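As structure tokens, one chain now follows by itself in the form predicted alone.
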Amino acid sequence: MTVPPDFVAVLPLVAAVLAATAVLLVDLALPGRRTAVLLTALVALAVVALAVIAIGGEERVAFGGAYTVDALTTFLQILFVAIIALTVMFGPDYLVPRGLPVAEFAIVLIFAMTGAMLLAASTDLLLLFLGLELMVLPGYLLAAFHKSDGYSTEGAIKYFLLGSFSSAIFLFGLAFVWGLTGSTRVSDVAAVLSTFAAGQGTLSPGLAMGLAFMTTGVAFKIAAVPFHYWTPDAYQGSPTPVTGYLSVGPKIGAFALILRLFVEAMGPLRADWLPVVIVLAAATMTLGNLVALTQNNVKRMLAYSSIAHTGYMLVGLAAWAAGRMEGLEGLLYYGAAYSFMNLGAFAVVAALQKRSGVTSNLDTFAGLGRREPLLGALMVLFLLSLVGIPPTAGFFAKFYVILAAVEAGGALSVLAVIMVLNAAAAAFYYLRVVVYMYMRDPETEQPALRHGRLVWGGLAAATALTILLGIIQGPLLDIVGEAARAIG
């Protein structure tokens, strides 16, 4: 029996949506029994990222053009595995004390996944916001997930309100490009926008109003200033492992929106957005970290890290407006890296809250060096590689980024300076963490706790790829060259 060439291509969909189902029918047959669904978990994800890079391993294009399978696809869908994997081994040490069940923790981040990946693959319009829908509405669920916590209660709100707001600002933005265009195809799109860029007409008010508004609803999805004020809310009540999850999944699937909806849909007519992602870019990254300079929180405080983070990715795509590829390269180099140390320090944060009742404040991590010195050496290696000390996966992140800007020139040269300066303040706050770490006491002494094997696996892995990636770029840089080939 021949298989129909749609279904291979959405194979590792399926998978995606198979994984979730075992999980949810091993925790019905065998309740409570917390290492067998972790177990399957673990070993679905497995089967999904071998049939992601099984089915990647050739161009596919299914569903009359709507479902791409290209090599942009193929690394963020492992990206997106990679990241709901170690979110799932970081999770039990925080959730069991508090009584909050991991078998539906693990399934409606997989189901996340699911959403996450058909973005990825998704080269029409009505197919994105399916996959962007599909992707942030588990979110808001895994928000409210200690609903029992008012802090986790009143960020599960807003960042639902604000996040159907921009979702419907996105799908009003859709439906006149649809209207006007003909066509929600993406190549479709970029046609029609072609012959605009090359003076065979104008661009009619309509037409401008509905990419005006598809920005606005993205810019909202990554929190890029002015369109952040969900973030530190939602960050600061969520648990702290959900936390880790939204500073990194739901960017990097809005990223993938960014890369079919600026790289490919609005292509044509880069030099006209361009000024608006520059400005974006040194909004987002200045407020992120001007903020971020007072917090005493440090979920909080790395909550406006996050948004800083994201005009640095922003720099990368302006790069490739300004005509470098290497911007494009950049910014996928850095969602990979970005990823891994960010979890990474949300891992230690709920490593440390381990005990209910202890919260996230800068006084929590007194003293961690001499009482966990595991713990905090791994801590000062993820704050490190956040500064973007060499020779981490952080500072690889920001060199290529900035080398791009450079490359680029003209207000690209000032974009990549005001990089710098950022970066640069960023380090007062990320190594004010080290220094309560190793030179302050703590107010009561606790004994060390003991943590389980997932979440030493975890960090293990997280430690690896933010130490091998800042030492051997070559085998990624391949990878995200390849990538950023198959849109720009």
The other form holds:
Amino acid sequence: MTVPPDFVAVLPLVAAVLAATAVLLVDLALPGRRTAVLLTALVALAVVALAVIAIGGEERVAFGGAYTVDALTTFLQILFVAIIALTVMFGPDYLVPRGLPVAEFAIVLIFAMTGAMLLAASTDLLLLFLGLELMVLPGYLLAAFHKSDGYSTEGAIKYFLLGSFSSAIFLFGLAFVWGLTGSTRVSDVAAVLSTFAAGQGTLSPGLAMGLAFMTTGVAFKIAAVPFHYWTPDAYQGSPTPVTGYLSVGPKIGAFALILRLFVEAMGPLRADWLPVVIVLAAATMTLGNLVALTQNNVKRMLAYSSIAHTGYMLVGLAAWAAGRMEGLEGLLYYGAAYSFMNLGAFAVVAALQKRSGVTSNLDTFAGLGRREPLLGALMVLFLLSLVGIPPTAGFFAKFYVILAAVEAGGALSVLAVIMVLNAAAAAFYYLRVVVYMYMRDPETEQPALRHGRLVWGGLAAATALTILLGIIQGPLLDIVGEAARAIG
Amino acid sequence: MNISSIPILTIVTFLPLAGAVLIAALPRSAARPVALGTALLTWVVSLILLIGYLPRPDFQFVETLDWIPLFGIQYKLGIDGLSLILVVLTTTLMWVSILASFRPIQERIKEYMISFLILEVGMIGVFVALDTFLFYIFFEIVLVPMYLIIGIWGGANRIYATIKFVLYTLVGSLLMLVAILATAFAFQAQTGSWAGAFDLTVLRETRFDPGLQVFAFLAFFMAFAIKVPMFPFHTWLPDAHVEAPTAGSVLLAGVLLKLGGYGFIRYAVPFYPDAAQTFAPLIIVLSLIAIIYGAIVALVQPDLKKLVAYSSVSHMGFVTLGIFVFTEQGLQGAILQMVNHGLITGGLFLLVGVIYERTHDRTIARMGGLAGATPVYAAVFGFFVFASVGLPGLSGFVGEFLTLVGAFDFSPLVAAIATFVMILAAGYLLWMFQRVATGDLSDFLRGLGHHLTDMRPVEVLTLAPLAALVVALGLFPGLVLDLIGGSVGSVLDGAATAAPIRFALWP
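Having seen the form predicted alone, the form predicted in complex with the partner chain:
And the full complex, kicking off with our chain again.
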């Protein structure tokens, strides 16, 4: 019996769905056995990762060009699996004291991962949309996970309304593009657009409008300024482990969409959208940082700072559009580095909230350095990485993006200067957390908490990656280089 | 085993890190001895470097390892005479600082010692790195422990001071990162190869086009001018010094400010000689302003530590002045002045710490008559005050004298202005000493009763090596001048062929 090649290509997706189902069944068979559920989830995720690696050895095009497995797909899918695995590890300590179910948490996350993995492999506009929705729908669910908490439901409603709204805008634009190019295949759209770029014929107003709508829809998803308003409320309201996931998973997913859409489909028109991305990047990082400066809630602060990080990643995209391959590599490196350091920072916030009723205000961090020295030291590491202080992953990621921008020259070197000034401003609010942890005494003495083994395991992994990606860059550089060459 | 195959620079750089890890693993009571032991061991290794060093102009003990081959980024270490004396200065001040912290610091001693040892890694790393990327990394690493040292163990207004310190320094250094990258790309565009694009020894042989030189020099200038600090970028310094714990101030003045001067001599001037010539007049004017301004402001300071901090601004003005007059004596004087300032101002901060520990006050007006009550303290204090004034026979004199000779070659007027300020320096330092040490014991000090004790043996021990070096370098400046001859020559050779860039703002 031979397995059809199309089926082989989507094997990781099948594995992901089976993984979610397996967790569901284990929870059904052994109700209340959290350890069994979590172990199943982690083992299943490992299997998915193995499937991704096994399938990703060669380039595969399936379903008539709608689904592609290339180096970029493999890289992104592995990254998604890692993000979900870390989130699953960080979740229970927050969820259990609040009486929230752990198994459902893991299952919904794995379903979201399936969507993100589909997104990473789609080379068809409609399939991209499908992956996007499959990724964000579980996200709405997760945002409202603490359903008895008013903030959680409020944030979820905002997230849901604006998310659906932006999806609709995206779909609207997609319809225009399909109608005027005659295809939803990324490669076909690129072929049509390249005739315009070559000077044959002009871009029709309808097509331009379609592309603009799709850009707007995507800008919503990555929370680029001025489409970022949903982020702070959604992030602050959600349960903290969910916030950590939301600030990383859907963002990297949306960047996967951007890579397929801007780089592959709209690549021929890059000279036209380059100014748009430059303005978006500059506005996004500057505004994100400025607003983050005034936040007293750490979750909200990290939400705004994640907007700023979106801006930094957009600099990589702009550098690619200006002709530098390093821009794309930098974007991917940044994505990986950002995922691990940001998840790590959120994990510490979540770990502090193990006792229910503890807020994520800055006061919670007062005296943490003395109360829980190890947790405090890890938080310092993640924050320094988010600032971009060497030798951490965050530093090298920023360095690489700036490198690409400086190399591109012209307007991009101005953008690089804006970026470094932003990085310096960001140091202020990240270090404010350090000030609270080490330089302020708490108003009331808090007991040290005992954290689960899974949390420590996840933190160890995030820490190791945050340090290693800052010191030994070679292996990941090779991988992102290959991934970038697959599309650029 | 061949002696040259031992990576001795890596050892001297990362030995403190090993000590920091050890302290983290051991119980609290072990923090002090382990920290001191590590610092002393590092000091001994740096002395081995001093013995093994041959007075030649090239870089020695070079270690090279490919790090990011894609861009020619290397892990490359090496020292010449300039790096060597600054490394030895660092390792010396480090064990002095750690010893001086034994009593004053009782809170979170583990974190404190770890911060200091990591600070030492960064500081030594800056001086031994021969790759601009690596240099940048060490330059930034220095920031974090100092931020914690001021912020956790500092005075009442410490958080404002430490954030200001970080933000100022970060803005400058990040702009420098952009300039490092722009230089690397310009190199790659000129030669078509990435090999050497971050290599100090290769880059300083490369002549870049004027546009890049101007931009990159200004970015490096920002980074180093903030670090030195030059007027008008100096405002973080008094805050940081006043709030920092004593040992933090010692290292801040003794080593961190030197990173700026070192950066000018090692990077900004050799890489962009034409731009350096172009901006030299402006920098000389700023240096003169710093020299005068620092002295005048020091004159009116009511607080001992603030007075020493502003005197730093004035003294460091001599360093930048000496560098940018581009004469042999000027540059020698600047380097000597960096070492002297590290020793003398480090000593003064230690002495301010000694009195502060007893009185919990640094107001000059409340002091008086210490010479009678604490004769040893007053004598040591007087010694360092005179060294700072520039008394011949002590090291401060030689550095300033050489700088002035160099400045005279450049322009008698500049030398005249700078010389005039030495009178001001004598004024504010001696006036301060008079108010603190002479006369009757003040009511405030009398009120302390038996708490006002003279210096303890440990405190004398921390100051003795600094005093010995001040005398030794004052009598035998050749000890340092022989070592730095090669470095000075190579910088001046590059600068000699440079010509100021002419700006054409409108064609």
